[in-house]
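In the block that follows, a single chain appears as structure tokens, in the form predicted alone.
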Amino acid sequence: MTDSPVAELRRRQPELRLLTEPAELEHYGRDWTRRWTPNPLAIAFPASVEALQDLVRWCCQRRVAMVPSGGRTGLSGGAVAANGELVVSLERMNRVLDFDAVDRTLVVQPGITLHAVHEAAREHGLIYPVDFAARGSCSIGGNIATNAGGIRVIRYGNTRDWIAGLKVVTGQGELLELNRGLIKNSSGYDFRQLMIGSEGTLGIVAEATLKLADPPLPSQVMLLALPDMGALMQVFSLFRARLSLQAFEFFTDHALRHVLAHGAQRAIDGDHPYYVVTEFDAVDEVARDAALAAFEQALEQGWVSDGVIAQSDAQAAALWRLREGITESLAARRPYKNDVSVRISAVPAFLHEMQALLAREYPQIEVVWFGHIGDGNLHINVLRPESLGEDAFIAQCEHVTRLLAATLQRHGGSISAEHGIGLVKRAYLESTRSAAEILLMRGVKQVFDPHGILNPGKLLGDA
């Protein structure tokens, strides 16, 4: 009698954690989106490289399928397992393997949880910078395979911009040391930054060589009520210019009134359709001084109806919880989601050309965004209606999407900014990526997956 394939990877790797309950199936099965149900043949968990490696070859040879899985936070569906795929979890696999204080990086295992990175380089009196909300279970090997990039872009950069080097198994089971953490390195392709946002389609992340930076200078944090969408770009266009900005947020009346019911404290009275929370360099009092003219101005200007700066630490994080605090407000809803982006400079015509097609497509529907307007990336969150079926509502968001997506086209924007591509946006991918280079890109991945055996079904679409 031959032997199932689960009880063959046991018998090949008995020390590797394997697990086949149903209620384990579903939890490791599935990411935020919640569309599509957990399939998958088991889950396993690797607890060094030389495992992962193995276990990848295995599943080549077998022609088992994988879907790699970190903190499983992502809203694309790239980490859906729903068609007997072998989950591999890289849970085990989250230490901090180094520290180098003379090249400034750190070096941690794929499984690590991004808040986990933030305590071991304030350890060392240095920031790793990426941020955002899911810091504390989201995995650096997703963040990775994303591209992740969160509040703080408009002054550090995306994940791509503070990986050194990376230790990436691919599709054949090969390990591959890509940069070694060279500051200068111009032997040849950049295979490290192709790995970079490929949503584990090319490779499973084994290791991460991470930059580290100086921690940022002092800094308030200031909430704005703002009368009308125009006046976004017209602050964030005054406050870039007369201070040095860390991060520019807003979001919408609708997502304000989610973060409260959620257990948020008001910060400012009264009814407003916009909100902005910035935070900016404060050393001194010329900074600040800078900073209050600048909020001056945009009241004369009615550009900002009202404002507050934080006084304390407290504040400043009550501050920021009203933005950061959205997605888990309407988790519950299990909202359909589209992640956008834009050139800055193309914001106010897209803005105005999007809430224009929302408003018209969506009369009965509460649609609720906000995002990163000092780097171009748009969240729109769209809450199902009681009365409105799940197949009938994913129906309508499936329509306009593909509208928001030629919208974005005549923009020159992205279907996916930072949440990538996974089984969500899969259909859309020509609206941001020409037939020559998604024809490349089918080529990269018979490179480095030629048996099609790393997360099947995403990003590109195929079987």
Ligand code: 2HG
Second form
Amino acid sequence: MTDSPVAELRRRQPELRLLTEPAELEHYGRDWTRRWTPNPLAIAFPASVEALQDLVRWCCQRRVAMVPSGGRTGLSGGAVAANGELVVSLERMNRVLDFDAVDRTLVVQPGITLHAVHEAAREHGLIYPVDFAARGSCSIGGNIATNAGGIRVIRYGNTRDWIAGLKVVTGQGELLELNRGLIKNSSGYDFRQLMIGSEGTLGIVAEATLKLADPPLPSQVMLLALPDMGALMQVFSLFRARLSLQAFEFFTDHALRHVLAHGAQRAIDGDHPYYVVTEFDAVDEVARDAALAAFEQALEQGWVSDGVIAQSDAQAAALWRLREGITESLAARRPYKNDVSVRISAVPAFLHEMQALLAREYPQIEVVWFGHIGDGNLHINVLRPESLGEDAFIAQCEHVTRLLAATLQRHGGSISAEHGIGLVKRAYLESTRSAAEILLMRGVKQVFDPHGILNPGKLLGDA
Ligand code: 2HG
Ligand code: ZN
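Form predicted alone done; form predicted together with this ligand now:
What follows is the whole complex; the chain from before opens it.
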């Protein structure tokens, strides 16, 4: 009689932590999407690059599908294991390996949380500037796999801009050392950049060299209430011209209602349809006066109806919570999520069409918008009414997403700005990427993972 795959793996790697209990399979087999029923084969926790490499080699020989797994805070189903895959959790590979003061880089294992990376950089008087609400749970490997963005993109760019080197294990178990921390390297195809955003379909991140930056100047946080949607980009243009922005985020009154019900503190009285949280350099009195002047000008123009400036770190955190707490405040409702982007210049026209589309297609359904408006990135969370069954709700949302994808296509936008394609968006990839591009993507997949064992079904769908 032949061994089961799990028994065989146990014999091959006796040191490997392997979980197979139903509760563990359930826990590690899903991400924040909660749409698919987890059904992994087992959960493996390699503790070293060598163990990871050996694991991939075994999976390749045995044709066992793998799902690389970090903090599983993803919103597109990229870390879901619903088809008997082996989940490869990088949880035990969570250490800082090196800091180089001259290069200003931090070498980390993939399972380290974003928060722990921030702390490690801070210990050396520097920052790792990519930041977003899931920082305490998400892992750097997952951030790299999705090219995570967040709330500081307007100033610092996406994860892609902060990766100086990567070690990855390909679908045949080869270990590649990509770019080795070099700033300048004009020696052909940059596989590092190909791996970033590949959602675990081309390789598994085994180690990352992160660039660090100087801490930003002292800042101020302002909350603004806006009378209408048209004012959003007017205020943005004004503030961007007058101030040095670190963040510019927006949310609607619907979002505010949920976040307040979830424990956040109201900061502006009255009913206002739109809000902006912005953070900007405010190093001295001159800079603070410039911020006030910008606010007053916006007030005179009728683009803002009210506003507050945080007077302490605690108040700044409270203002940020109004924006950052939205996802969590909606989580119990398991919203259907869109995460879309257009060029900043296309935002006003796109917003206009999108608002009309959502009002027309979701007449009885609550839709919550928020996001990184200063980057042209909008999050749309659609809440299922109790009267509508789950399947009918998803079907309706998929229908609207198809219309939304067509609108995005007209405006040259993307169906996934920062959450990835995963399982959730794969039917819409064609609206953002051309047929020629998708064909090449399949070719690339074939090169790095010829047996299709790395996160099958995600991003490109089934080949
Ligand atoms: C954010 O910007 C995250 O807060 C989550 O990207 C967005 O929940 C969402 O739709
Ligand atoms: Zn976001």
